[in-house]
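Presented as structure tokens, the chain that follows is alone, the form predicted alone.
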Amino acid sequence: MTALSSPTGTRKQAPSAKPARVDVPALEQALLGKWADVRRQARELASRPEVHKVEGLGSAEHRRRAFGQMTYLVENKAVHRAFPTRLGGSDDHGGNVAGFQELVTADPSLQIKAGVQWGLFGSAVMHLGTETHHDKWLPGIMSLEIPGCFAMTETGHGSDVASIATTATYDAATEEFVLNTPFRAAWKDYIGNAAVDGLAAVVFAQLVTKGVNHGVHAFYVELRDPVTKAFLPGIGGEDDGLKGGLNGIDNGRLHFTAVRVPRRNLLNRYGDVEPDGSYSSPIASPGRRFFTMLGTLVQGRVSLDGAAVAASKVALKIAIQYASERRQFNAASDTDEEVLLDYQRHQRRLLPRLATTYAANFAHEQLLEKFDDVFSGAHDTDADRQDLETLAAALKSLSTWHALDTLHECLEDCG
């Protein structure tokens, strides 16, 4: 305590500084963000044993359990927030992602499988299709009556979507598109739900009509007989097998040989083909059209950013609580051992990662609000969409790298 001189020359004591305290409720509310109630509901659901991962299951059993858990999510209205209100959703795009990312704490396999069904397959039908497609397929997708796949990635073309080799050539005589994977590297690969459960897929292919390639477009394609689960004629595939840590998902490969798809199965919001084969699009530039179509599917990157942050939080909660209770050596006392968190080296391993996770949480909240602004239409200009794409790509990379580093560090710090 410092002595100070008063105007009369007498000495008085400075008031003691109040100890710094964290306003826990205020911090909690800041971390929960705009969709706090949705996150609380999702965390309550994720805490239920019905959706928890069961260790030691074989892959086939784990896959069956994950599919059953998806039905549980439907029954508990956990996965429909982004879909149209008129079909039973709530048109809440930000809230949908906020709730979805919490599922990683229950079983990562369930989260990925649910993300394929409703965040990729369902989202592609919703954003790339028109109202006719929505009415025809979204109710079954939402209810899980139509388990589906998002068939974009090929063995020979991963992120380079513009160069995929699968073709959809229009036949005006029958008003059908004919899908082909012309060589082995054109097979759709590592496609979620393709190995076992997928009855249909949104397939991305080069649209060819009247001898002109109009670039990559999306087609709704039925894959299997809903009763026998056998592939339909012209469609084949393989099981990708175990995916380490995510053994409840059924990634697989798909290939197509002269598979005929009705003209109306083209998801034609950004490009359409008339019965005579004439092509039209509201976006004249092929490049801009391509990036607009892909931009509607940014939800996956936003979701993974949030899920990575959630995984980092769980790991740090476990490791820091362990470090505050586990004792080792009596460095400062003859009788009491020190808790691990009293050692500066241990602090330096955990606390910087904790600070980074706080930063990642707040960055994700900004990304999520921008995502919601774009997809709700509140702020949906070309510039807004470009900002969203840039932020999503950058933050997804940073948060997943951070999560991997944090999970490994916390594993070591727990012995």
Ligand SMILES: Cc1cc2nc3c(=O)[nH]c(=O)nc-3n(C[C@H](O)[C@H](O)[C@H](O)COP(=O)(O)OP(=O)(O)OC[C@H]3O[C@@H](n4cnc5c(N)ncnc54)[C@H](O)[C@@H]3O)c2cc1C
The other form holds:
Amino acid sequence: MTALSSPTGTRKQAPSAKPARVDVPALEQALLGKWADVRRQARELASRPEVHKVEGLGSAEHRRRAFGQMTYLVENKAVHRAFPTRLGGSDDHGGNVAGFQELVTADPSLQIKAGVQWGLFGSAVMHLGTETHHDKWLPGIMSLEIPGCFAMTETGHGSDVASIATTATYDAATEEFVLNTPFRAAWKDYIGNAAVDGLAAVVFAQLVTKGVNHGVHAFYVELRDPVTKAFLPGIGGEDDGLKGGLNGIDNGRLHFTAVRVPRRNLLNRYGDVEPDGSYSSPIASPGRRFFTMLGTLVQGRVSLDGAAVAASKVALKIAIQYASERRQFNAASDTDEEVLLDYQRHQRRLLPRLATTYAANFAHEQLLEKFDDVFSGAHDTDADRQDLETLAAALKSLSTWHALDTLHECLEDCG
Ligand SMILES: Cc1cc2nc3c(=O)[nH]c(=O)nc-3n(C[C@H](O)[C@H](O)[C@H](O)COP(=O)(O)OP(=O)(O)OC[C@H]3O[C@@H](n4cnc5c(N)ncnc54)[C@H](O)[C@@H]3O)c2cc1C
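Switching from the form predicted alone: structure of the form predicted together with the named molecule?
Below is the entire complex, every chain and molecule, led by the chain shown above.
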């Protein structure tokens, strides 16, 4: 401690300079955010060997393992939070996404396969369907009795969903929609659960009735016989085969030739067809209707934003711990080697990415709260939905780019 002279000449002790300390529990709580308990539970689950990826499995075995792990998630009540309380869920949209994101640390294939089943297929039935659809299909979707697909993308159109070419033409004589794939580029492609496991799908198609195309709508379509697992008549498909990653998911292609589904299989929250073929919608403008329907599926983008942050954290944890312990070269001493993190170059590789990850974490928390506000109905104006869409689009791209860069950097930083 330094002694200082006061203006009066008396000597005083300087106050001891307190070393800067991070309040770790407070920081942890802030990072865990509003759904801290759910995140803790999900991390505990993701730490169990039952849900881990086994490196080196062939894709067929990896797919079987991921499917088995989905049952484990159901048994451990990890995937039903977003569904209606009356059907065994808890109407907790933010908590559901928070829990889902942490699964990336177990096996990204399992996470995305779970995302397809409950976040895309189940969510489309929930948000685009009405109560009759919920009662009929959500229990089987939740329990995994009905493994299913979200069949939107076509070979010819991915980003531009409004231009997909599959048609669902209404036949008033039988009160059915007839689904057709008009040409090869209209095959559904890269559809999770389509190659092997999917017994049903929410299929996106142009709804045509009385000779008028009312734009893209969603239809619940049975795909396979539950016992033989063979495609039902009029349905065909292919396996997308080995991918650059996520090989625990059976992505595949689907096509439809005169496949008939009952009129009531139209998920009719935003557009309906009467028995005589008359079309009605609570949203008059076709453009607005399309974006409202797609807007209900924003959960996927919100989830990936948080999962990208979670993956960045894991990589940084490994690389920073390595840098704090690994010693190379005795740069500043004749006898002691330096830890890597004492090299400025190494600090500059890791610490700005760590800072960005903190920022991405807090930005994601705001996005998740906004998402929960909209989907719980607490703040659900048009302006809220537009803000949510804008934030989700911006943050998902930034955080997934950041995750790719961080994962690669951390890999190199570990030698
Ligand atoms: C592993 C995996 C799983 C999938 N699972 C499913 C599933 O279960 N269900 C499903 O329906 N789909 C699924 N998909 C498909 C996915 O939704 C599409 O790949 C995605 O929508 C992009 O479409 P695309 O591949 O046709 O890319 P394209 O539309 O051809 O885009 C290629 C690139 O161009 C950019 N681009 C496109 N249009 C514009 C523009 N106007 N301005 C600037 N840039 C533009 C895109 O951002 C992208 O970088 C999956 C894909 C993968 C890889």
